[in-house]
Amino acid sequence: MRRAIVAAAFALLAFGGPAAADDYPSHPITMVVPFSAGGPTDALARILGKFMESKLGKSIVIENVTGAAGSIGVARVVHAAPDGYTVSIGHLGTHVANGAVYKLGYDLLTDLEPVVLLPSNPMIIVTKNAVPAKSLKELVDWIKAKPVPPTAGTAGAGSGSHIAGIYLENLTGVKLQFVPYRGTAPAMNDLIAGQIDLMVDQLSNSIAQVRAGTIRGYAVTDTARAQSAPDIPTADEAGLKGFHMTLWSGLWVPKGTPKDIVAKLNAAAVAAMNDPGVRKQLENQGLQVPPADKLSPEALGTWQKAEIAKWWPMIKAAHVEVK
């Protein structure tokens, strides 16, 4: 009798494994945003998450886990159960650059499963209104003329805003005094208040403030002008040739998450990006949806590896230190 009960229990466990994936999701999903609420990654998560809920049939709870340029939030997902109920949203900074800056307790490539590449946007060079420069050339000259390097806000060491600032230093020969924050939202608040001098920020995070006249925008870091900001020149047009940087985002889940669960999450995210209403919201923020052939989990994995090969040498050469 006892053997029969044990055998039945094992049978139920064996049956329950794949059934759990078939029934996914059966309860709310947590999407971990590794930055503070109100920033560009948080905004993207909320736009996509709201639509994905309708496709998955369960709510998506946004959890902001800040610190160490997003690496703490990513670790939260790495160490979660591989059942599809904890999802990591991040970008070039959190899922590429941090591996060159921090001694992570995880491997960005092998401890996470890629789900889908998300919309990207260029960076924009912005300053507080008190900065006298009216053009990018005047801004570079102003920085060079200052006896003390101006303060530049970042979302932390190795974040997208930090990488962009280092890139600006490399191309112009200027020196900046980087000020790390727990996200670009609090950095933007200080920029508006005049507590820091400048920032190389995501266009989606800064464009509304530029439009409102609370900060000044100089150039976007793409090869063409953004549809959401056609009046703002590219860095090439403004005299800084080759300053090209697109901050892309993506979704990941813990290593070992069943492929059919990854596929369901991928399908929900792709459907969101293809929805006209969602697409309009993304475009209004200056975000560009990836082409269809770049939306598979495998495509994100390949792109992430290529970006690591591109950016790690520059970051390491800059001797970025965590303070």
The other form holds:
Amino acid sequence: MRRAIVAAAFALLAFGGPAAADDYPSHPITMVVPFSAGGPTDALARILGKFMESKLGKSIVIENVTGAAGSIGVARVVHAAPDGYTVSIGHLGTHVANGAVYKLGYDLLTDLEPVVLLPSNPMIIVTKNAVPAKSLKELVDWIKAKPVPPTAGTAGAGSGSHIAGIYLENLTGVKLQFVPYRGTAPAMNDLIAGQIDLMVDQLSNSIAQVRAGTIRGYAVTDTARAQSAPDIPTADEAGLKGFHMTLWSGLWVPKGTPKDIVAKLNAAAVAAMNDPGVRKQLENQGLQVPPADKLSPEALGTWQKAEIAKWWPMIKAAHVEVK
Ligand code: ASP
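Moving from the form predicted alone to the form predicted together with ligand ASP:
Let us now look at the entire complex, which starts with that chain.
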């Protein structure tokens, strides 16, 4: 009996068995971005991934697996080997809201292992330049006066931009006609070109365009103005009390990934967020690094659970349609 156990242990060692962290990573890691290249999630993945590579000693390859508000990209990671070589980057939309909108075929809490909470940013209400409104109040009046609802770009039903749009509808009583894209990068292109009327977008995606004057920014959904956009009022200041929404991001790996590998990924991401050069790039996009006590894998798990409890009732009550 004892011999058999020893033999089994040797066999495991010889053929790999569950991946161990000692030689991890021994080859490139794939980070799955569930939205289009050039969007806010993609940008965050590339900024952090670049620094994490230097810590881990192997490259991080970004793979954009888009569609269905990011749920297809997350599924790709859920079904990958639990060896730390396939990592899911996502956010409040993909890892919270999607569970209330889609029959996912996976469980956001039990089929993934949380790694680390990533920076967050508020949303910003933006329109194409041709919209005549000069303030949020004028914008709401303009929307209400339109015979057909204006078009609002989103990254799909259940994405951050969609949930934020529904939130705006609920608070103001306006109606929007949502136009789904594979990410807010292509939606932004259409907004700049005037093909759609507005977006409730992540600040990090819109800020450069607002600064450049290619789109108009009306209000940010935070309790204080963004340091990176001090001219834009908060929604509270602009007369829309209580429109608070922070879009946070995170990293996950498939369930069953060894704890020491999760710890290595966590340490690399934390080091990236603590690096002054990386921080500067993040802050320039209006992204805020979470406090140190929120950066453990367990803290992300607890936070994700709390966010599910907060957002699912509102999303389900809004009867978000998946077309
Ligand atoms: N974060 C998404 C993107 O990268 C957009 C969204 O959730 O609205 O395009």
